[in-house]
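To begin, one chain is listed below as structure tokens, in the form predicted alone.
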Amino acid sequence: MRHLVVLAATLMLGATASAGEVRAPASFLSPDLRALQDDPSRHPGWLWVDGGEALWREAPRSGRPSCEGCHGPIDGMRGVAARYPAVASDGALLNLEARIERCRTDNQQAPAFGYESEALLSLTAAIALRSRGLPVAVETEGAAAQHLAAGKRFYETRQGQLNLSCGQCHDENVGRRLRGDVISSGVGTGFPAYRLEWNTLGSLHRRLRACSLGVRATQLPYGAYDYVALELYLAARARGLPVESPGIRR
């Protein structure tokens, strides 16, 4: 109870969303930030998109084909990001970053880019852009069901020294302010996103690690299963909402 009092003391009352309502992240942005997100000529994230499009066409040093050599022009990736995370043929749950890395190591026989690397962020942003405006449509049944359940458990579990769950912010206090930020519905449809605080593009897992740190819980490694399962659950919550990546965040 003491931790909830501490949280309440930092919350500034404002308009809250209806119970159970999940809103698109853009609806929580200020008019200026929303305009910036919608303007490729001013959105700094487009620098990474441009880099990703170049990487798509570039063959690796291994001599294997480029991404374009296998998949064709990058515009053929339309709709792909809206379906991730997804379960691979071997049963592993992969987000878009992990899918790219598998293609890189297995098909191109080249070293992995590494989480939060400029190359991986760039390719992820360039591919995700092709789904911008399309509704999130992740698979949640069949092989995905167990991973969805794991993500839901993570979302609902109290964590860290503050003993808070994800839902206590992103369900119970949506629309209120916490240290100057508007609390959103907590879905990841805008990632990779350019965050003004970071002054760079970052993945959803970078944001999740920041949330873990905020409640004084253990920060998991980038790409950790619990974060990917949570990413699936957040995508399921966002079903039908438009992909916004690359987004802008304060």
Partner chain sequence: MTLPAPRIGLTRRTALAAGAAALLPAATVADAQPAHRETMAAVERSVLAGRTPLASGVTLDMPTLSENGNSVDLMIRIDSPMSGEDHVTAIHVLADKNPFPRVATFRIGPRAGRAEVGTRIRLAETQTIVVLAETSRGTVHRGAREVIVILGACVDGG
Given for the second form:
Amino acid sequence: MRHLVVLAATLMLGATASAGEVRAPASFLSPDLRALQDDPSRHPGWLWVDGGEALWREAPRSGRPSCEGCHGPIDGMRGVAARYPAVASDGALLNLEARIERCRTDNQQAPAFGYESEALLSLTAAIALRSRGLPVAVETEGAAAQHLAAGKRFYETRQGQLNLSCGQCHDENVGRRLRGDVISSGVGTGFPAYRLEWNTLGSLHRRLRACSLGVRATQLPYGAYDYVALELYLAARARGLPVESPGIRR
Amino acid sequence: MASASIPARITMPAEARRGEIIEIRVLARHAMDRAIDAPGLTPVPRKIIHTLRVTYDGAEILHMDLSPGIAANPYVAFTTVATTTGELVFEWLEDGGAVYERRQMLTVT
Amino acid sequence: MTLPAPRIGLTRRTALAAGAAALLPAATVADAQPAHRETMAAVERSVLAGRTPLASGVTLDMPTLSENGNSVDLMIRIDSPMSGEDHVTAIHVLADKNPFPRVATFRIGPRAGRAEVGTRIRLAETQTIVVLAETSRGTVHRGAREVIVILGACVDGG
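Could you present the same protein in the form predicted in complex with the partner chain, rather than the form predicted alone shown above?
Below, the chain from earlier opens the complete complex, with every other chain and molecule after it.
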């Protein structure tokens, strides 16, 4: 516990930089990792992309169409990931994972893949890749406004035993080192991402759970509303930055 | 036993000039589970890809022994001289006897 | 955005016991793990088999500071004409502080064109990586590099 307090104190002292511009996560990566992120022949995340593209064409056992059967070739998903999270017709805020699961259960009438399952990660990565390089363009007004406000509140709330808000690291200490990491602007544009620490591809919610644990706060379940609203707020912060998924991270 | 297949990704040119040295890069989805056998921990048997064997037009061009010291989702890069139009056969040998195979054509002009 | 790389989907042949044995080349140390920990010195001795290594001809390309011990990129190049009579036959990668120092062996021949291989390895802690390259002429080239590992391969902190 003691070293946590020291950590918190260190971060306070370092709180010099004012909440400045939000920078693309790739700009915080080492040159080696940045090169790897752009190289499908070496980036392990492409194993999931390949898997997702295969799933896109695979018909479920329910007898309903494949994703392709309704949507056509996956390249038609260009730009979609850049617009998520988004409010669905029934008013629910859905991130890309939840949108896919909805098609899975409602349109394919098949059992949900499950958050963090290989299948859902693969489909999410394959769809997100179609937005790679495109600017994040989430809707923040109208029905989205209340969700954005909820996400902003969560972002600004001090949490956990360390009593730190997201912004105390991701705004006030950007560029500083923490446990071998360089603190970035904390946006989700690279997710799902392959983290060397995980040895696998993981969702943004997995990453958020790690940050919750980092400040000794309660880790919310995958897909929890607070995380989806937070995801929308992070996307609003990242508006105009390029989608990087599938990212590669330490 | 492993699942029915493991995803893999082979990056190499489809075509090359005779005598040209081509680079081949291979990624495979595999956890490369190290054996865990320590007090207080649930024992896990070792399950890794222990060999990657590549033949080109029937002759072996790479034979690699892998250990638990190879990173998960093993990546391997190597080279070969384009000699004749033929098939490259990649075989991943897993602990327990499973063999995963992929084939790739190389056209030599 | 679609890449020219080939499609995935390995087909698995669940080799029957006999079939599997036939498939395994004689050189492979099949599944068995060494019952006791082989020391680095012992591994080097067994590769060298009495020969004195030359401290030249090995280029070992890897970060001085690893991002994460779970995955450290490694590229090896051996100076060799890679001709029929003079070529590299085996490249061994050893890591002295890993539970199993013998990390990988690449067996290649003149058909490689260049003695150049790459892989990604796990490193439990800061240590020296040793490369031993055997040639068809019976010589052995040795190269070594220290790698600093910030976070060991066994940490699971999230």
